[in-house]
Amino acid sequence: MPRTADTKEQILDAAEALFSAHGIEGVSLRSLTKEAKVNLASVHYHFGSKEAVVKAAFARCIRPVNRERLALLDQLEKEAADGHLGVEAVLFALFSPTMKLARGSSERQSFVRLCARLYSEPADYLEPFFEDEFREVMKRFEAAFARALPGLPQHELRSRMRFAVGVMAHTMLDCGRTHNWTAGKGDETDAQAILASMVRFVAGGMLARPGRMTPAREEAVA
């Protein structure tokens, strides 16, 4: 591999790893530089800001993820031809390469912390980029999830659908959180058993039927 590529990876490396663990405003330039021993004229020579490294360390990330989801939820309509689409399998076409990423190494556990840390603390430039990464998998998704739902008004499925995402990077964030909240009853390394869940409790809320709470409860709200 030329020498020029081994030094763009090992910036891409050390911005996955500082930005995952700290966030993207708690690692300066300098600090990226140190992690990755290189000087600070090749992050500027690869990339140019700090802003375009955080732009391509996350599309390194995620294109994969979402390749592997548009994937997923090609062989799920095409199972089910003309037929019904199930609520938990869309979700389950959402969630689990995230969830595959969180079972495997440490290198690949950064990966997941650094999306859901993007997603959890968003900056302004990188709102027309995470339009352009997510276009397809959006309009893939919302589709599949109107056709599960019939009926659900549209303003409503995308506000679903944001609490959904919201769920997944919360989970992702910190899944060691799920042995404290549950009194060491849930054991934050079995993925599958924390994918399993979530499907179940995001589904409750996609199902739900819509209307509005009952007064009391708006009340409170207020």
The other form holds:
Number of protein chains: 2
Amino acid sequence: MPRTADTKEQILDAAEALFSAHGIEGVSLRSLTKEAKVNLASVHYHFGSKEAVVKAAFARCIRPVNRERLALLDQLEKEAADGHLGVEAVLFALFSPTMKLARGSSERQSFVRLCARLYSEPADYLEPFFEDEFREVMKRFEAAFARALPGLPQHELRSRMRFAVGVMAHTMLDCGRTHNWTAGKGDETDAQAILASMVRFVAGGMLARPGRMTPAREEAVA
Amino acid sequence: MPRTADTKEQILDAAEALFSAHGIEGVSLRSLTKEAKVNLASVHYHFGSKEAVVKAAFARCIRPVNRERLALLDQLEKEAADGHLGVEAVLFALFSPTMKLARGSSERQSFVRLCARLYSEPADYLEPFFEDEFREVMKRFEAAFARALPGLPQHELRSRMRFAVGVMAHTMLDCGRTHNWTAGKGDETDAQAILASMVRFVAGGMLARPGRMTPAREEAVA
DNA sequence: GTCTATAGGGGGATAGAC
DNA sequence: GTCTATCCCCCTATAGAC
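What would the structure be for the form predicted together with the DNA, given that what you showed me was the form predicted on its own?
Let us now look at the entire complex, which starts with that chain.
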């Protein structure tokens, strides 16, 4: 065994890799402990339950990302203390920390998919946990977007933030399906190009003039 | 029993409701047949396996939607045979058929979440199935967007289409979490407002000038 | 802290009567 | 076509030796 990592971290490493590949319900503690090369019972000794492993794995994945998001936003707001706050800059602060994960070691690449998957996973116990982990980020970025997009009604702003999250989550999922992103040759240039495209696209959506569709279109859905 | 539906359809009705609520792995054939008020063995008689039930439920849900998408696009291309094809109109053809589902009977509302969930479900056997079901729609809409957005490089166009799908999929998932969309009072006005917001947002992204981020931002991710 | 062994419950699938 | 009964698998969790 080349690593000196302790049992707890070996379990979390395996949890990240397997949960992202097969979903929570698709991973048994047996497959998990086999992958981690630890005993089945040790997972209960260290975590107490499968549910606790899921939360711990997710927390270890997302906390540094959200910390970096807030740090980037701090820096951004300090630079622009007096004047204009750019939408693209705010989006960059929101997106780039996750994108960075997609370029790390192959063990870390699966993190990205894990985060995106967990958001759509219907486990009831995850929803309040998610809310806790993201509350600060959501609050701070809502304020930043409100400043970058003056005049946009709050309800519309919140909808657009959800759309932005949708773009990111979906892109994270798609990054795991390599055949979709084969324009670049590898991870290094790709991640940067995808991030740039994402920021441009979402900025375009954020900046769109809010308003109604043409009447003809509205009738068609009524 | 008020309905005269046969066993097969009762199973599919229950499958839609339960899969969308709990995910594929979260639903056992036992819970499925209990909800459907049919015998456990009947699911194997009619479908052969759980996997076949999943595919059948998904096909029954998505085929009419994709048919309507293509019909709307047909009509749109006929109207605009000579001149300009509007991005918002194409987006409307792509999005509105799913949005309509979200306003039907409560049994049908869960369809929407089902479709969104299945896209992120990591079941290997679903990916080729998905590809088959959406090939025609993707081909036709890629051509339509190419026409509506002349000059946009094909690779960028494909990225943006994935972003658009991400917005829709994420919105479908969120529609099930009612507390997120409580601005309107019910489903009727909400669905229309959400659809309008979505179309405006994605159109803004589609129409964004493709290009690079500012050099400072690019360095930060390198 | 780490292991073996096992409890106790569900899971998908199937055989065969009706 | 529909049912009951059952096979055999895998699951999480725990007890208790080391």
